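First, one chain by itself in structure tokens, the form predicted on its own.
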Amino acid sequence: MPRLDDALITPLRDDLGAAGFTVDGVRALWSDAAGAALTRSHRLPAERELAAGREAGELSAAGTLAWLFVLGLQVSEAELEGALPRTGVRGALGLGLVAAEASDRLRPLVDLRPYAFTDGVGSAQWWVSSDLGELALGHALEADHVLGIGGASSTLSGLIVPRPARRALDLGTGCGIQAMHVARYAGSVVATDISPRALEYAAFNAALNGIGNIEFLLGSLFDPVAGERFDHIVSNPPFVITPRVEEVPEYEYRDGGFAGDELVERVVRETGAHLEPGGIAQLLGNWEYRAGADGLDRVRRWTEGLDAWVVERELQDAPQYAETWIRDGGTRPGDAAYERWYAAWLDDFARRDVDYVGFGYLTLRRPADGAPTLARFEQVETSGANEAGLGAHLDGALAAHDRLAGMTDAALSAARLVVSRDVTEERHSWPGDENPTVIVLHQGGGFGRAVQADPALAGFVGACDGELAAGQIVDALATIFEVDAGELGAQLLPAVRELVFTGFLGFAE
């Protein structure tokens, strides 16, 4: 675990930058095939490609750092002195980044790697430390393992709504990545975790990247901030559903110590009390499908009193879910414990009659005044191209919802709409037919939705160039299709509202 030393942090930051230890710099060290193998937890191809230059004394500073902190292999003191000249071997030892071995060798104690992203503020690059993974350790993870940037954390960081906040909360911060992201929008951030080890990593990462507006507090869930409210809450909580039996290990970064999906339920139910009026919470979570009932209906009951938009991105049956999380800890089929743990998971699910487990994200909001107006629970497979993540799309959808919620059909008919620039249209017809049999509207950004449209709706969308009011377009289409304008409007306007919320259409200003 790294140690925070203010006198050494700046030299380390300067060394990492001077070495070209960046995402692009590391990617250029090995071939695409070797990089792909590394993402599959096989380091040998990358190791071989770096070894020749290393043996010849031609390995760059970035190559040495990648060899040590990304591949988890030993280097000599001379190599590390060359790669971190300002920090030096003594500084790296003092920061807890490496440990001395026999014969002038140094082994890594942390995983340290560059991380690049683009958000609503712009593009940036950080360095993020975490515990060494099973690839470097050579064995399964320890219970107090501090995870680096994984798929779930990347998902949540991309969802963060780019909205200024006076005060924000990162619940269960882990290595601190979400706290650092939300700190780009918030005046101050509180980051909590039940793991002292995780808080040490999070504080180190914030200091290494020059982020000073985060306070780190030890405690479970909302306990460290009892009675406090925030404008923005983000959380990648330890939501993994794990059997509560002694022989199955519990990892602090993923297992919250509750049965089933009770931890996510508790977080959701307690969130409203910690939001300022109009404040937003963004969470990841799992929820169970029990006895054939819809898991999203379970989540709906948890969100009482809040605006809620819940997206289920993935659904796994009980055996798939068990296999995923047993492997996540480093245990593989054929290991002595694998079948025992597999049975424990299936027994645990059987006790609650669980058929499936859903995974997704929740956007919750405390109404600024009055009752909630948003209750949207849906299954969506994200396929849109969102360079800066989905945060801006979510923010736009919430704003559209608020505007539509106070808008009568008459007011919507008077509004002028425009087609979003990422929308395309696909038409299919039988050979020789004049009219299409299928019309599909595709969204390039956002969630990458596809909406099947009839000729009237497709014609309406095609006419939305900001010049005519929606009601005028309906009247024109009624004339073309020789139908009653009032009936056509009653048919089209609910679909138009949905297209505005989902980002296919926008208001012309």
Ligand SMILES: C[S@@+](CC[C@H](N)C(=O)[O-])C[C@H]1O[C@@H](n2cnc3c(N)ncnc32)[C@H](O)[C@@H]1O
The other form holds:
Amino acid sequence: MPRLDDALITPLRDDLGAAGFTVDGVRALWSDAAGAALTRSHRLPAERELAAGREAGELSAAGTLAWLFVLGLQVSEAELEGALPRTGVRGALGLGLVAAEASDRLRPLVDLRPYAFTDGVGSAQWWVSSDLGELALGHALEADHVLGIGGASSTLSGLIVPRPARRALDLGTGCGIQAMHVARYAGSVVATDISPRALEYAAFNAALNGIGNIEFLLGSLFDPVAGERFDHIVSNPPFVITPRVEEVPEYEYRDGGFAGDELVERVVRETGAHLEPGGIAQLLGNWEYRAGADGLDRVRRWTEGLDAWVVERELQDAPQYAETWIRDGGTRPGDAAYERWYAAWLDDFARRDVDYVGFGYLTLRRPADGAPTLARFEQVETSGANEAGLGAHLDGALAAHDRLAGMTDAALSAARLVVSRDVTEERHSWPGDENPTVIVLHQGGGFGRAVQADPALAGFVGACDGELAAGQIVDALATIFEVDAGELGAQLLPAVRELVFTGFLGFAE
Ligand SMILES: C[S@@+](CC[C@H](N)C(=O)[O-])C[C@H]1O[C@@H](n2cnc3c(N)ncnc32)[C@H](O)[C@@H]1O
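Form predicted on its own done; form predicted together with the named molecule now:
Zooming out: every chain and molecule, the one shown earlier first.
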């Protein structure tokens, strides 16, 4: 793991910047096919494409850094000196980034790569270090492996509601990625982890990227922040359900050592006590479906006392789940352990009568005052295009919920609404038939939801241009469809509330 040395971190940052070691810079080093192979954990195509230039002494500084820290291959001292002139080989050794091998060779000790993102503040680029992956190590991961930015990390960072916070908490910070993201909105951040190695990485990454408002605390779950409250909590906790069998490794980065989904339950249940009134928690998790019952109903019980919006994005059956997580650690079908671990997972699931495991995200809020008003537990496939992530959409939905919760139907009828610019309408009709048999409203951003609408609701949405009040549109539609306006309003307004919450419609003022 890297060693944080204040005197060396600025030269390193300057070197990485001067080398053009950026996401685009690295992508341009090899073909798309080689890049795709890398994402499938095969480095050979990229290695071959860089090798010729390297042998001719023509590899750029970014190429050398990618060769070393992304592909996990060795370089000569002269090569590293050329790529990191301010840091130098001595500096890189001092920072614990490389180790000397025989005859002038240096091998990487960490994975270090550029990371680009767009959020509510704007676009930015960082460098993030983590433990070397399977590809560079050539073997399965160690139990104390510190993970880099994976799919779940990006899911959570994209969800972060871009809301100013006085104090924020990242529980289970790993390489520090969520803490660094939330630090863009928060006055100060506390980042915790049970792994001292993870905290070393996280502190190094924050310093490398010039982020100074994060405090790093060692300890399990909420222990390091006992009695403290935060405006914003984020956590990608070690939620992976793992059989408690001696030979199945307990990977610290993904498994908190509890049975079943108990770790997620504990994090969810303990979150409320650590939120300021009105504070928000955003968590990822897995939950079990036991004895044929809906897993979301179990999650509902964990969230008592809080506003809760839980989105289940994926559902895997028990064997699929086992296969996913056995492979994740680098164990493949055909390896000696594979079948035994598979059996251990199935035995573990059978013990609690688990047939499915849900994955998704929880947005929890401690009510500013009074009882919770939001309880939404749903399965949604996310297909919306959101350049800056889903965070702004979630924020808008919470604000819409609060406004709607305080509105009677009469007040809603008096409001003027506008259809969002990303909404399109799809109509299907039988050949030759003038009237549509199916109308579907599609959302381009947000969750990319599709909603089936009857002609009255489609007509309502189509008329929402901010000119007429909702009630006036209902009256006009009642005349067109020759129905009672009161009855039509009673039918449409719940659907209108749903469309406002989900972002198809917004308030004109
Ligand atoms: C899935 S990783 C998330 C890392 C990072 N936050 C991200 O989003 O990529 C979970 C992290 O939780 C840490 N962890 C495991 N058990 C923990 C516990 N009991 N209390 C706090 N953190 C724990 C692991 O060391 C790991 O860094």
